[in-house]
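As a starting point, one isolated chain is supplied in structure tokens, in the form predicted on its own.
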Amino acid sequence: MLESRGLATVAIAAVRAQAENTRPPRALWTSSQLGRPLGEPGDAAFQRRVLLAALGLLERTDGPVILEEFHDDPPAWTDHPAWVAPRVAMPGTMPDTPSAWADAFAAELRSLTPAWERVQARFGRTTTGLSFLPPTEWPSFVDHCLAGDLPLIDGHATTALGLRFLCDDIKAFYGEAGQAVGPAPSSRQVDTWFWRATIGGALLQALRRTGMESGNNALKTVSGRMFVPAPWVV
């Protein structure tokens, strides 16, 4: 509709197959991580190059469909050899009861909270807060969820919605804590640490399994689709 009225449009796509299938009038495909179509946070020079490449497509009239690829990979996809992951004490065996999960999770959160707070002081912001629960209340909430209860969070109409945003908060918390000191790690480094070396990552796997076995259809749906990215499901 916009194009038919003389307004040129362009999309920045992170999934090439999706852009090829939906065929917008103009689209620039990037190889960035989902959710980061312009590349990594803080890399203003790379973000500017992506934006200029996308805006450049607005000048083209050889459509009706123009699909182009941004050929450069984001520099931060390259692992930084000097980055050291925050030290956490993974237990020898995984917790086997809801209360044990909650206790182990609470202990890990306490150990990482100083690093997380340093990041807030450093950047003046945090991306946590979607669940409306402070980190000190996360373990109790997941305890109830793992036990098969359907607790509610003020501000969210259903357990499924609250737990979905809590999982987002947990991932954001660990991602921020991982950048407290030293050089910025790549997305792959943070993800590998979180999903393979922390109680938090293992907990989200457990919440996914519990949710998918739930008789609550909404919880089953968000658990399967939202808690753990497909490459990290175990």
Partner chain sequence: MARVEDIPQPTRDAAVSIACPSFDTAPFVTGPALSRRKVAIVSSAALIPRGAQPFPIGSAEARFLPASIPPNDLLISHVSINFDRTGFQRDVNVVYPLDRLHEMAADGVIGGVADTHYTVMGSTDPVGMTEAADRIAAQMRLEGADTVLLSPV
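Now that you have shown the form predicted on its own, what about the form predicted together with the partner chain?
Below you will find a single chain and nothing else.
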């Protein structure tokens, strides 16, 4: 669409089949994980090589369509053996009331907050913020949601939207806390820790189950589709 408006374009193609079907003027297919088009976080040299390969297609005149492959795999696809997950105190049995969930979640957030603050100093940012709520207010909000209430967050029109973005914030908080020190873990390492070894991960599963039983259709829809990725649903 941009090319027809006189602009030269080159795409970094995440999925080769889509590039072959869409037939853009120029695309570089990489083996990078979905969500990481430039391949490797913190590796400027790798990112630059991807960019050079992609932008280099602009100097060719044998299109359309030019679809090339970037042959190198990003290093962090594989698990890093030196990465150590943050230590959290997972209880033997899961909480069985909304307030017990909130208390356990609050305790875990407090225990991870030093790591979360370290990562902000390390990488200069946090990617939490979509819900507009600070972490100290998360336990109370999820308490109400698990109790079947429909609490609202200023800035989000519905409980469904507020809770959807709060779930994104919770995942971001844990993802960042898990990267506070040491080498870059694979995303699989972080996901396995979060979804299988933390109260936060178990809480999102509980929110999903509760939401899917809600009489509120919007909440039911986002709970089923937007809280827990399918491979991690229990």
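Positions refer to the first chain, counted from 1. We call the rigid core whatever largest set of C-alpha positions still superposes within 1.5 Å between the two forms. The shown structure was predicted, so the numbers you read here are calculated from the model rather than taken from an experiment.
Undergrad: Return yes or no for residue 224: a CA shift of at least 2 Å between these two forms, with the rigid core superposed?
TA: Shift at residue 224: below 2 Å after core fit.
Undergrad: With both forms fitted on the core, check whether the Cα of residue 186 differs by 2 Å or more between these two forms.
TA: Result for residue 186: no, shift under 2 Å.
Undergrad: After lining up the core, report the Cα displacement of residue 47 between these two forms in Å, one decimal place.
TA: Superposing on the rigid core gives a C-alpha shift of 3.7 Å for residue 47.
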